[in-house]
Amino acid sequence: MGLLERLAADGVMPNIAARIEAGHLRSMRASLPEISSVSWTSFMTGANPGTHGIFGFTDLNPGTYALEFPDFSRVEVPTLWDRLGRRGLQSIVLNQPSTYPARTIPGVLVSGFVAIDLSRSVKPLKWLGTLRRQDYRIDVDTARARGDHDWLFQDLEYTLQSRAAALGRLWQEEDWDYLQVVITGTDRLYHYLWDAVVDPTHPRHEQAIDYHRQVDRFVGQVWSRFADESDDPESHFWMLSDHGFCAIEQEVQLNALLRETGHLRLGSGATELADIERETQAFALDPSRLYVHSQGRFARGSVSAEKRAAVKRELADALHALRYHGRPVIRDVLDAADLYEGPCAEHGPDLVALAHPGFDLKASPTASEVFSRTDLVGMHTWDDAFLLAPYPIEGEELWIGDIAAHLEREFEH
């Protein structure tokens, strides 16, 4: 929240400082482990992963070992667009991260990342001409961006544009009582050039400055357009981010911290998880999710419901012993039974590790060392995502799955 707020100050941003100005800026916590998928997912839906059933981005096939992309076709639970279609409302949402494929609406649902193929990213079908003839973008070339940052700034323009070309014709010649658009280019920007952003002395500083102006007037364009059409713009304008973002001073592989413990054991030449051998009593899935072995839930598992508890103790203790030059890596660790409620709780892990900010949590199951880096610069955090909200929202501890039941109301009168 406090890059907003600083661009804004700083006169980068300033069709955001209105809005800041006229609304109620605050920061608010996103979903652990701190990730899109699950996140978006707690918004769209209002529910927490214990409900909703996403924990990430994959999970583990507990008889295989192999793992699968929990898409939106495994989220069960209503929608805020599916409850609102219930009263007769109609929603546009565009680029909405975790809704691959995508599914009916009562409106127009064009899903954001993960989504592979725009022809299932589409609902009505009959909006994926317009787009293609639009040479609309889901997201940057991600594969090229990452080492190509020439590419990135290219692409995260034209991204921009196609997604506002879109969103200007969806506009125009739907119905809609609802509308909502997600920006992702500031996620890929932090990922891979945080540094550029922050430091005045790098060299793509001006660039990525840049970049924000141009999200700042797509901002000030969707304003301005909601502002002529609306009775009461100022009273129905939000704004929010699924995280927040910091730099990376190390990444933390936690299978290689579990392969050490000897909670974790692959066989030789292992390259995946799938090669789990039986004695394994803990593994790690991205980012920070630590499931215990159990006989029962695993084919494999090793671990008897009598000793899971002591098992969670050692992987909460060795965790907390965790330093890096002194200084302890995790934050907290939080056991799952009071993270998540709900009939889809029990698939969930068992553990979640929150780490202080700077360390980046990790579960490739190949790494060897504890401590890596990659040429990723930027990370989430868990704490500081933001809401501009229209009217003051209460309470210390305010979570992206709140913020569903308040937009909601926003149609009761």
Given for the second form:
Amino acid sequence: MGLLERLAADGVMPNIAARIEAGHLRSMRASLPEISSVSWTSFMTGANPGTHGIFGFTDLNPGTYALEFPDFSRVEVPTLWDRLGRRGLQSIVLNQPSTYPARTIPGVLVSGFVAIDLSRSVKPLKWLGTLRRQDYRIDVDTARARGDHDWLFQDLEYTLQSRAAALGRLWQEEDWDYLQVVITGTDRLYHYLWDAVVDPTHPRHEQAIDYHRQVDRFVGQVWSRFADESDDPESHFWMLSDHGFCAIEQEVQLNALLRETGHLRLGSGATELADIERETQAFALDPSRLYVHSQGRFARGSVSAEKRAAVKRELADALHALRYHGRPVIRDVLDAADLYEGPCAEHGPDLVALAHPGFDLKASPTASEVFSRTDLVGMHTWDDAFLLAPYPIEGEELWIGDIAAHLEREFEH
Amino acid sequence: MKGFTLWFTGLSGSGKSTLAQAIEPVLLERGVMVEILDGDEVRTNLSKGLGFSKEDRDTNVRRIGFVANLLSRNEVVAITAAISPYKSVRDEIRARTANFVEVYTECSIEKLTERDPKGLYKKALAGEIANFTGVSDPYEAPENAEIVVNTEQESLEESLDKIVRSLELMGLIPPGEDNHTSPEEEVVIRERLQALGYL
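For comparison with the form predicted on its own, would you give the structure of this protein in the form predicted in complex with the partner chain?
Now the full complex is given, and it begins with the chain already shown.
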């Protein structure tokens, strides 16, 4: 039983319990890597990363080796809301991660993480004034919240309330056919205090559980308003997550591993992959993407086309061999050729590592130890994102990128 | 930064006030100071006591023009949203106002009657409201407005974009930022990602 079902069964989330009772709850796969930017972009486009072009929060410029932060402008395929718009349907999309800077959609878009400036997060701009007057919060102040958990809980509550207020106004004043709101507070809470959520003896357990009550009330408000206004609400209400969560046992630094194996060479005192040396055969980008330093792809690339497959095998072998106290760390190493398809696939990684739960893969260029711990306690998981659908959806390999097509079909009747 | 007067003119219900409100945040974002001289507010304050005869309407519009000119010559963008039905008065204000930009919100009487959220057109057509512009009082559409938006055919967003693009082309507002994250924003994104354990 997953956390959502447990909290529903325990009476913490009665509104969600009612939705689970009425709908069809199942697990599904997130994207690979299982992080918000990739998973949500897959959700909103219904496409594979090889098609939508987002492989992580960061990319490495192949010419300068500077770290880049792919934004919404890089997503050139139409979103679900664009496609609905072609049928004359309007969407309200509130707090959608990875849509910054916001662009015009048929309806209203308010971008979520990593949105910075509200004035660039809202389309159409006529909503900016209202959101500012409501003191709308895009996200909690993660930099502060990570070290100040009193602040975290205050900010989580305030942000959720401001989200509810914004949703209320949008709902009231816009004509819409499709409405979507993303709750990101749970992700922040789990990264910083997963142990408090799952451990009843944790001093902040009650606070963590109480936040779930707040989220449940919010879901309850959304549901009851939807039920009041819809002829057949049960058939059109969906909930999902962009990944699962579990406790971190160890953080695993892939670039530290690649240094140990001799695949990665960085200049002394290097702080960025910009200082990568020509002899480098491979490097990693957060959280679990491995790139062969190929000739013709990277300015200082040293691996010829003939040797690329061999380097990939070496990397996969090194990852499979990685042990922590005798236990394997890596569950699978996936070849990008099997994972990604589409015109952008060539810009993605060569391999993606999938860790066993508890081993949180990272790719800091400066980490010297493969295994370490920080104050973070929760990590994403791949194959236990949840989907609560109005009808049963079969298939072991269901993934988040499949859902947009189901949502579109809702409007065919 | 130059001030200018953005003078919306058009029939009642054609979208003047809606567009005036919608463009305000866009202009603020471009770093200009903005004041909206809303028709109703002006009538409550600056033009209290004036009626709807041609003479009173002209006086009302001239007063709005006077204040708009004061604002725009002091580097403020003055946005007006009064019907301002008579061409001669609009031209008079244009002649004495630096950077006068006329925006005509075009919309047919048929469409306005169909929209008619306050039922005003219905009443005017039934003869219950005297001097109602477009029905029982003339509206002289601009012949050379700098910007024409057709609110019957365009969405609010389309009309807004058209006005903003025109102001950019006239050099009255700086070009908008493109749709990419800026280097300054990337610094913040980096911090946020680090706070969640990345990088």
